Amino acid sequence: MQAQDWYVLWAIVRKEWRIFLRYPLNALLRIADPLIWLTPVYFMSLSFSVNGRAPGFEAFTGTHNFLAFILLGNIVGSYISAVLWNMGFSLKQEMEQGTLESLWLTPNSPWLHLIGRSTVSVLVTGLNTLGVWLAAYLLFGFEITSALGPALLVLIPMVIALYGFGIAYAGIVLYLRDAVTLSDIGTYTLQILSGINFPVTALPRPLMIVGLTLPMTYAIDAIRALLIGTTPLVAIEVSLAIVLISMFVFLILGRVVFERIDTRVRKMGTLSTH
């Protein structure tokens, strides 16, 4: 990337986040939204408990904390929710607004414009973690006091290869020109294949060798092995070995994909429709 290129990053970041912050009631719903499926997770591990334990879920997992488990789960998932929505939206806003045309037009790459809009969500996403992790905390006592730095060595690349799986998801967005349809279905289907709120090896066979091909699969496991003692489906350092390959392998995809199926709308003459 050239430096005209961060300065762009940089603008789009800047109008996304003061856009945010315009509308301070929806920002906070936004970032107290979690409290909402905590709160009866919390209540659904003690249904399940026995004497505070759930000897089931321990057994096939390695680990009682039903609460920790499918929270550490659903934070990984914010974020692939986070990043499909955002790509995809961002294209979809600009189609109905008219001025996807006018973005396109200028000089600027347009996978810039998806990463500078997709880059708030993952920051709000972190914010959203903060505000989970804090209220689980003092609601539920929950805490991660090891292997937090270890765990973050996983989740960043971890997130930046989904920037390349959105970016390659754009494309078919700009292609198909649906955008609701899509992020629903790309990322129920992604959360679920993934295991975020169970193991992956309680899917269906054929539904569990798919979910194994998933890089999301393996950190989501890692970050659980590393904070709360589940058993790993492999080693922790070949989890991080495919999240790291996976980085690098769906970035160079993503923007190969979009600029290809960018080419595509061009010649179609679609670019303006909806």
Contents of the next structure:
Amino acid sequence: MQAQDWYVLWAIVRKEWRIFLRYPLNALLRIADPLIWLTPVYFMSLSFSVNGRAPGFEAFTGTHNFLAFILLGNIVGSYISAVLWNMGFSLKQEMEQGTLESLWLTPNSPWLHLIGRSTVSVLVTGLNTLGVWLAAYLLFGFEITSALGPALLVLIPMVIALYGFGIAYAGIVLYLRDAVTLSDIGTYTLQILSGINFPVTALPRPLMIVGLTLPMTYAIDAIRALLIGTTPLVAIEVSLAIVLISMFVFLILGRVVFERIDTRVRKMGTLSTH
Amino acid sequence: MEAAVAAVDLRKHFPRKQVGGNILVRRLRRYVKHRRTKEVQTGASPAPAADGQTKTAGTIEDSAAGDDVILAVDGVSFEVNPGEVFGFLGPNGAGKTTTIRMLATLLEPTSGHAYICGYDVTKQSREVRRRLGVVLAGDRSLYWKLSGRENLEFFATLYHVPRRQIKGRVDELLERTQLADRADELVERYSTGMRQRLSLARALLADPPVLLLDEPTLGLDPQAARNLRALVLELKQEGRAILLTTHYMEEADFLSDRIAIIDHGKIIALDTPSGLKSRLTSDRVFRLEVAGLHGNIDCLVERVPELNIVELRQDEEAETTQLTFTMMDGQTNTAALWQAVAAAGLMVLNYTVKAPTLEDVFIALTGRGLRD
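With the form predicted on its own done, generate the form predicted together with its partner chain in the same format.
Below: every chain and molecule of the assembly, starting with the one above.
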């Protein structure tokens, strides 16, 4: 990336942030949203516990802390949604509001727009994470362990890998011109198979095998192991290596796939149709 | 002088998309048709077109896929020089916008080449976009939840305007497009004319040598359209090459140094506005509305030498006929015309004589009006 690309990226982020704040109610809801889902999870975990412990759950995961398990899964899951939803959905939104061609007419790589737009979403998710953490600490006594630094070392490459995946995925949205269905399928599939809401080992064997091919599974597993001491699927170093390799692979693959589809769409003349 | 815009045998076809019915049956029929075509070709070996495809009127058969396709642009060639307004005139669906989209790098040509300031639109698209200002038809290409100024500042960065120059450039363009006093209002509160001017301001952010304007006055009130036209002429004076598409003949006539008339994807005439009009056989166009002719114009054609009918319209309900024509020798033939009208017992309802317009040229070339 050249210096000019960073300015462009910054301009896109500023523009997105401005538009985000011009719908104040939506902005408030987006930031407060995690607190809404956190409360039922807490009370459900209480109802499943016997003397503060859930033996079945503990056998699967190596921890009795159901709330923390779900909380971490959902925080990581929210980054998956933030990137995936935003890559595809923002493209669709630009198509619908008629601004996509104006962006494509500028002398920049189209994927800069994708990265810029989803960066705002990741920033909002970052704010969400802090809010959820604070609420969980104040309301339910959830504490952060000292392994936060290593956990971030796993989370950050995972988010970058997701960007790569998201760029390819945005290309598919550009081609099929359907963001909602695709985003739902993609997000739900990843949520189910990568063990966001339950241990991946609880899945039936064929599904578990598919889940174990996803780098996100290892990222979520490693973060949980580092922060709340669950039993990891593989050594944390191995998980980190998988996430780092997938980061490079997805970034390269994402760009190649997107550029090919972009060329195809320019041939078909469907850039402005939706 | 090197042309700022050059198109060489530019062609674009799209697959004919069909909806409804059974997709499997459709595909099967297409396959059978493709097989038959192949068998016929093996026997007769017809000479293929330059791009390997066999053409029919309006559609072509893609020899590889067997799909019906629509020819949107069919071998268009032209050049636009710096300081020139080049008008693309044609009815809706003639191929004007498709051509502009190919030049703007939004659409890849099926065959042929196009260059902007010497850069190939397909192979050097980023260099092309650096030198282009584009105003596409419609007013949805701006961010409505941003102000006019915010829109321009955002796009200025995207067009790589140096950071220190952004404020000055944006202020200057807001002044120039008469938007300075409304610059800090959200675009959603702008009128169509204001949005169109803002789109033009955005197109000028990078100070491009080439401007592509697709129906720039579409939907504007007369005053707003006049202002925009004046601005286009100013931009021409600055030495920019301007390619303008329109289906308003008066606009093309007023603004353009040269005009290409496009119909069914082909340029059917290319000349200066006066050059195009001089193609008609007279410097006057006559319009005659009569009752009692019932579409049979033989009684007039036989009696008036060198009467050239440009257009004939019949109103079945009112039983009237409207004729648009030219005559080689207006004075002599006018007498013959009135004698023919009297001899045929026609009732004259209306008669006008005026200078020919581009619409008359278009009708003479295609046999129909621009808005038909």
